[in-house]
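Let's start with one chain on its own, the form predicted alone, as structure tokens.
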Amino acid sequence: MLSRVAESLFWMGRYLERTEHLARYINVEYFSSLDGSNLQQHDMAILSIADMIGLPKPDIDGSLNEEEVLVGAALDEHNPVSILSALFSARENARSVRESISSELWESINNLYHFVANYPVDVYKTRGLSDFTNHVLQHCSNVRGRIEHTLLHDVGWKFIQLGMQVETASQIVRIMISKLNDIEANRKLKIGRSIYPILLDCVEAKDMCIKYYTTAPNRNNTMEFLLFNPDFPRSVSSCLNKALTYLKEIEPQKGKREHRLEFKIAKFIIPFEYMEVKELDNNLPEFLEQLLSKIYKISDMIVEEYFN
């Protein structure tokens, strides 16, 4: 396979999982926040959502602009980590390598991509954040199950998947970090709600973690099922660990065990999988922020290996 279209289709995979979790955390934080009855809650959520696509973070004092912070996250082009910027270059991505996938996948992507880009600014700041979330939620489903189901489980659809386990785990990771410091902003507001419920919502984790240990989510449980439960599919060590399985798929590397690709990468995640929480009770958020510039150091080495 020719670098290009690897790298045309790993990106696209990351574009596409990136463009999921932002709508789900937009949606999750914006309708969680009308609960409550303290109006700080809400601007904490739309603090979170700033914090989460990388603007300027806002003061909670009456500088903040809650319809700027939205249509930033969703429908500006300028942003390059909004969802109209990430589903773009999704589409330029799949529209590169037209030959290597399916015209049903190509088509969900293209019909996903008019829909942001032609939704009304206006409908989406009065009235319609749910409907454009809950929208874009379905039609990303839909590219999935076109992946997962038009598309020949060679090694193009390896790249594809590489992209999206890479990306699901720095999202989860990320959406960890925004909510470990709501919890210490809402600490210091005395502001008396349980966020960890919250976390489990953003990745539609709630119910199987509840479901998992029979009880209501803290933050131990919290934590230990997003970063180690091997069964979910969205746990940090699942997500690496499927990353790892394709890599060792896509092309058998000979030469010195140590300088594989497969093996460089193993050294960041076996350690990670013998990990327990209560040991990073003193030093979470940081070992988050660690964790987080190692996938990213993951994706750098594939890039280098592969596309260069």
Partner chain sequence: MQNNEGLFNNYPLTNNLFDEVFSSPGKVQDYYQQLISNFDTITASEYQMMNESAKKSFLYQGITFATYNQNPKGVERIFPFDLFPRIIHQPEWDVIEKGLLQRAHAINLFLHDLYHDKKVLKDGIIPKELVFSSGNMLKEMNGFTPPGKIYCHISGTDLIRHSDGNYYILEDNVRCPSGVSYVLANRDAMKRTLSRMFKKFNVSYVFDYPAALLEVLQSVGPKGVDEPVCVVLTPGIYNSAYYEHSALALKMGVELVEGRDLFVDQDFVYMNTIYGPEKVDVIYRRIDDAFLDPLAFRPDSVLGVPGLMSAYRKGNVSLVNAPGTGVADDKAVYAYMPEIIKYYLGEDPILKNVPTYRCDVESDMKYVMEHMDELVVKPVDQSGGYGIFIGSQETKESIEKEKALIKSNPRGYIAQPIMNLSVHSTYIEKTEKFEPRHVDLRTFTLIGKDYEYVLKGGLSRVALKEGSLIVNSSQGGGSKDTWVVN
Second form
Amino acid sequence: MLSRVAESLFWMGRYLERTEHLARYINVEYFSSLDGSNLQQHDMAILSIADMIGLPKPDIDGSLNEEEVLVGAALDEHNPVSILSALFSARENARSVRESISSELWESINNLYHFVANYPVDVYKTRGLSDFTNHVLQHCSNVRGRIEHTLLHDVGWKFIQLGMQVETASQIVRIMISKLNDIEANRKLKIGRSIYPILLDCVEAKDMCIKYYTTAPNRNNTMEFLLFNPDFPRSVSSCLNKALTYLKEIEPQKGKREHRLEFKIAKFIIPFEYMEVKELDNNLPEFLEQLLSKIYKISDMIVEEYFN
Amino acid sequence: MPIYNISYSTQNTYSALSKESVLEFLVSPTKNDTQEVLESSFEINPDTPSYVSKNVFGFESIRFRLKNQPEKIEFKYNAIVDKKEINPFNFLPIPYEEEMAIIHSDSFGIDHFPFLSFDKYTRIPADYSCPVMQEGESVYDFLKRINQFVNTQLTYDSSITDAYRKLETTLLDRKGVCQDYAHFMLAILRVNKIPARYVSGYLNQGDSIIGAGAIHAWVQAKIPGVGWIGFDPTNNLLEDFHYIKISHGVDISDCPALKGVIKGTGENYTSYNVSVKEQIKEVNQ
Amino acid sequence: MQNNEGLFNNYPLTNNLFDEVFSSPGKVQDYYQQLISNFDTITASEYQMMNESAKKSFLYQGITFATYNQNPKGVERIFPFDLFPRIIHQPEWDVIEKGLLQRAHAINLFLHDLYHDKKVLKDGIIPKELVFSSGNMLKEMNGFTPPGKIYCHISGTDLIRHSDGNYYILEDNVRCPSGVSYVLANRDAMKRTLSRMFKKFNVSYVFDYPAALLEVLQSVGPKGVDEPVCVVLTPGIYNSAYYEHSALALKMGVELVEGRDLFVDQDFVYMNTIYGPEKVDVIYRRIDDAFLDPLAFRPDSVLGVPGLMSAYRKGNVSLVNAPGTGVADDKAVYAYMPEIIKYYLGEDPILKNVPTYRCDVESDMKYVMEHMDELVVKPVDQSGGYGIFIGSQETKESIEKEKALIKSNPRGYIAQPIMNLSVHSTYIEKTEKFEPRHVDLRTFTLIGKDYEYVLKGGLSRVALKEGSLIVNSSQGGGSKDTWVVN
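Starting from the form predicted alone, produce the coordinates for the form predicted together with the partner chain.
Let us now look at the entire complex, which starts with that chain.
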């Protein structure tokens, strides 16, 4: 497999995953905050979306233009982290490896791109937010199905998976950081209770988390579930473990053990694997920031090893 | 039989890191009837794997590829060349009529493609009246006349650093370096249907000879019934045992000492040095 | 025809033009009879729906024009496609096929001769100046013999049908002819949209082209390589033909590489893979000669591979098509093609040339100057329909201007009588009716070692503008599926 092709597949995976997370984030944040007991909660949701897509924080008194934020997050081609931009990158990567993927997968990505690129901004702003995000999510799961069922599960496929797992892990951590910030910034509102279910919804984890703990989501169980649950596919630890497995399968099993990428990365994340939430409680934000930079580092290590 | 110690060295400095670059050096003297390479070696700093490849006219170049280019690359080449003291001008020309018949025959023109073609280096501007062969003038006499003509038409100007100047430009300011002299002469000869090729090489340094300290350029022309004979319009001299040939081609684009393909941005600065020294031969037979 | 809503109602016939479908108002050419009666049962609104769904399928497959350069995230255009197919009757096709193969073989012999003994020049069949001054004769190919003596593995020859009903060769394309992927995509869309009609005709298939191309590539591998590694070399995703490059690589199951994926060491070509370098043996290159190797040609090329030409000349890698084939599809050389075929094969050309006047020949020049209003003047070194001058459609002043242009560079121009390209019924979205439009036919011929192939049918290109003769996609042309039918 060409290094360039592997690289494009990896980034295609990352951008597809990013698209899906962004769409779900907008959807969950926006709708969950509509019936809050406090109107500030809705402002907070908009602020939080703005934060996710990298818009500058407004002054303490300055209010955000809701439409601007929502359009910026989804359909703004100039915003490099909008859904449209992420999708554009996913599609450009797919296009550059068009001959290495199935027609079905290409068409589903291309289809999704055209859906987003041609979605009327006016409709989106006024009444289409739900329709838009739901459709994007549906398309995404369609793409996911095509990745699963129409490709050889060979090295190239593993690079796609690698990209998706790395991206998912980083998105979960980013969302957690963002939510902890929200709680911190609004201590007086005592919003923790309503925030944890939203956080779980952002990764489609709420039902399973409640089922697992048979109690309402709280700080402890939410964090533990999203960080460490070995059986939930969108926990950080699941994602990283899967990434490790794929890396192991990609790597030729030769040369010194300690020179292998899988070994280096495993060593890098192993302390994380055996931690407990209670150990972290005092410095959770700090821990999450470190974890995020570690995940980015893993991506850099893969790029360095295989694409340069 | 003079023996020459030849050395060529260059330093390339880059202002920005480039991802990948390929360098090609065409500096090794060729082997032919009049010269033989007794020894040769080269060195690249930092040490880089290289290989020798043949260009379109069969001349050998040294190539290497650099990844994540260092700021500075040094290349040094050394050779010892044995040059035979043959006088290439000691020949009997064929009769004038025969010579002319060959020059104007279709097959002569066809066989010597591409040494009769014109491009930006060898195309005479439309408003320039190009010298032509006189009635009764032999090819050899004409060649000598043009060698001198080109020499007097241009003024040598070592401040010109662009090795790839169009003939048009040269004829505007009437200045040039050895490449420009060579291209001008090639152009006139080709207009007169005499196959002519560009030659790069080393020149044994004499006191008044221009072209020492750098790779030199001159011209070889095909004289019917005789063969390829060399002329140095820069110095108005004939090619003899002071001239050590590296390669020939249609024009400079086939013969530069260094070609580089650099992927990335940034400026590139090259400095080089050439020396040719005659060995005092030890007589111990 | 009785149906008032019929798509062919009020179909206009033009005098002096050969209409491939209608011989006279309401009278359908024999082998279109069945097709027309099938189409006549379709209402305009049904047809529009089919048309829309076919267009959508092109969009979703990504078979679009790259308008990227101006607006990377902008609206994409599809290559206009007409659902009404063109039919070529099998006996007619058999002649075309023979003619194309004859021409392809003659061109290969011609190229081998030009780059070796040059007998064709010495025997005075073609003036040597014509070849040497074209700038397309590469010294890098002089004396070099590619595997199987094949230079031109892929030819895309353009044919037209004149008002006499005969096919003529309009132009040879032997550098990097494109368009074949549209043939495959058009057929696909047709089968989906008009599936019922296919059942009634015995249409020759086209899906075997990629397999045939792969066979050609594998047949010309370097000496001693049993199973050559073949790749398609593309300039990248911003090239207007990128869809084609990726589609062919996908359908052949070979890697699609860019110049930056390849490098040369010890005169061998390698591609960078995740597990290190892997040797490449055959390159189907879709970049022009000038960009192939910055060490040999344009030093500023970032698309090519430094050192590729030395590797090629050493026989360590094969290039398809060979560099330097452009000397054979030069429009001035085209005029000599009948003589060339006769010279190398001792046969008369099966397919005729369009009569051509060469402006560098004195008597031809005189004729051209006197008959500008009846001629089409073409620059010899332009493709894609650029620089074409159609005398009958120009003012006196611009004719004078063109005359001066020709006089300043006679070698640069040829002229041909205005050939009445045949017309074909084509659905026009604006009027929601079928109207006659000019068509030509791009064919695809493959030559490998002991192997030859002609794609059955080809790409019928349609000039969508009323009265226009220019069919190139870059100038507002569309296409039709082409059926070779028994």
